[in-house]
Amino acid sequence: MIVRDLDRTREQLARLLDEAHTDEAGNLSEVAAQILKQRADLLAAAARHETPFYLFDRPGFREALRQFAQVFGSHLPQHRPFYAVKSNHHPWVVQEAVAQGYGLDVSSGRELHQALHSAAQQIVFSGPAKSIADHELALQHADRVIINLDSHGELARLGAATERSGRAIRAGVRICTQHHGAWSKFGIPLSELGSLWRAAQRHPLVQLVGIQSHLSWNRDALPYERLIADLGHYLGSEFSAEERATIQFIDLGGGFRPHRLEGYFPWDHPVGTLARTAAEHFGESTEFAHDYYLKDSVPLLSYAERIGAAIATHLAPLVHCAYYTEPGRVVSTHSMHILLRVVDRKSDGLVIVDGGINMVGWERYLHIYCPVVNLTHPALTEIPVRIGGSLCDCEDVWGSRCYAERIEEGDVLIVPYQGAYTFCVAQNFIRSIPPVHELTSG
């Protein structure tokens, strides 16, 4: 047997199958309705430029930036947002974030170079395995850069770099807690914060003034509330009043999900995975109750209200500092759309488009449901149709349904709100990465 305890495994499987499934069945017609408000401008872009391409939606991105800054600024003391460059590094996207008053959050020397060539006034530099060259570049621009230390070793390396250069730099330290799971790869355990804070005194040019932590894909504010409670307890019991007074910022990272823009397929739920695996093992197919379910999250206001309340309870009595956030996906999702054109209509149930999933870097749409809308023959209901891409790869699929009245060769399709972790992970696989064009009005 593959498992050691078959009876225990059977018991666990039975419990899993009996668990209630509460996620809402998918219906994202509101997304189709929203994007169709721009139908004339989108079709005009497809007429001006050869498909496929990414379409930079400056007004949509600007509004997402504005909303995030306004909502979090109303609930977090001295809030300062830093756009997470890793979620989409296209120059237009980064420039617009800076133009809207955001700092930049970078995770590599390459991103640091890009940020320094922007007009960003403040940059936070996180990430593991920073090189000596990374530290030296940051030190040359210490008036704009804060380094978030990832380890005790990095403190020693940065300390040595400051001594060689004679330059001082502000720094934070990244922490992880018992709730971080896979994210415990980053930073130091919270229990070691005090020892690193005091070790920094041996490096007087490393001005340790902040604490950073990050968890991703949070569908509500609970992970932040847990982090804030743990941090508050630690600072209250392990830091002196004098040490707490040196804290100038607490950086809560990113990890906020976009609200009601995508879904997941039933075979990506544990029960669906078991059902499909068992059926395929016996040469049968699986009938699922629904095509997809919403990968839902709370609205921005709920995140901000609950995080602000946790700060008021656990941190405000101890420290008086600014609070940073690092929004990436939640804002950059709105920065780009993908436009494609139907090249072949092979049957009522299969069409081929001129763009491949090299545009998004992996077989994303076999695992994540994102609406596809036919701009040429639109509708607010979906028709079943497999939308294959232009690559010699059977996993090159954009979806299995489309908001359309019908689909014909030459039709223009849009996959809306695909600005996050698509362009930035695109691959030169079989075909070149397509260009980015800007959406214009009128």
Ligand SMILES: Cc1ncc(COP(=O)(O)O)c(C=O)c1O
Given for the second form:
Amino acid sequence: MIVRDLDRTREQLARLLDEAHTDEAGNLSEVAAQILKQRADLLAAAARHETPFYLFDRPGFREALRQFAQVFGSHLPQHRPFYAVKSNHHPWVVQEAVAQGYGLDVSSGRELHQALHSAAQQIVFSGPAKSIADHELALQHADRVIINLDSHGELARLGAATERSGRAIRAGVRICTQHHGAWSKFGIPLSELGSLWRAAQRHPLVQLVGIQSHLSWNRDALPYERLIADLGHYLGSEFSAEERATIQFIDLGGGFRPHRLEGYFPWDHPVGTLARTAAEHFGESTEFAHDYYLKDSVPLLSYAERIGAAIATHLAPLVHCAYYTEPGRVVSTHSMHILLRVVDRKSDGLVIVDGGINMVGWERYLHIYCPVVNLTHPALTEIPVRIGGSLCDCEDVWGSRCYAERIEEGDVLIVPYQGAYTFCVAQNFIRSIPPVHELTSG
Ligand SMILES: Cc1ncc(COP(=O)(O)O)c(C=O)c1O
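Moving from the form predicted alone to the form predicted together with the ligand:
Entire complex below, previous chain first.
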């Protein structure tokens, strides 16, 4: 037997099957309606440029940046957003974030170079395994760069680099808590914050003035509330008032999820996985009740209000500092759309388009439902049709439904709001990575 305790597994499986499933069945027609407001401009872009391509939507991205900064700025004391470059590093995207007053959050020497060549006034440099060259580059630009230390070892290495160069730099330290799971790869445990803070005194040119933490995929504010409560408790009991007074910023990272843009498939829910695995094992098929469910998350305002309230309760009585955030996907998802053209209509149920999932770097649409809209023959309801990509790879699929009245060869399809972790993880697999063009209006 593959499990040690079969009775226990049986009981767990039964409990899982009996659990109520309350996620909302998918309907993202609002996303289709939203993008169709720009239909004429989108079709004009497809007429001007050969498909496939990424379409940079400057006004859409600007609005997402504006909303985030406005909502968080009204609830977090001295809030400063740093755009997470890793989520989309295209120069137009990064420049627009800077133009909207954002600092930049970078995670490698390459990203640091890019940020230093931009007009960003403030750059936070996080991430593991920074090299000596990375530290030296940051030190040359210490007026703009804050280093978020990832370990005790990094403190020693940065300390040595400051002594070699005679330059000082501001730094924060990344922490993780018992809630960080796989993310505990980064930073130091909260319980070691005091010892690192004191060890930094041995490196007078490392000005340790901040604390950072990050977790991705937060569907609501709970992870931030927990972090803030844990940190408040720790700073209250383990830091002296003098030490607390040296804290100039607390950086809460990114991890805010775009609201109502994506869904998940029933077979990726634990019950669905189980049902499908069992059926397939016996050579049978599973009929699922719905095509997809919403990957829900709260609106920006709810994150910001609850984070602001947690700061007021746990940190404001102890520390008077600025609060940084590092939004990635919640803003950059709005920066780009993907435009494709139907090359072959093989049957009512299968079309092939000219772009492949090398544009997004992985089999994203087998795991995440994203609306696909036919710009040529649009509708606010979907037809069932498998949309195969241009790669000689059976997992190259954009979806199995399309907001369309019908679908024909030559039709232009859009996968809207695909700016996050797509362009930046694109692959040269089989085909080259297509170009980025800019959406223009009128
Ligand atoms: C340190 C750090 N900050 C910010 C982000 C951005 O996260 P998200 O795109 O989920 O907002 C990441 C992503 O992994 C990160 O590692």
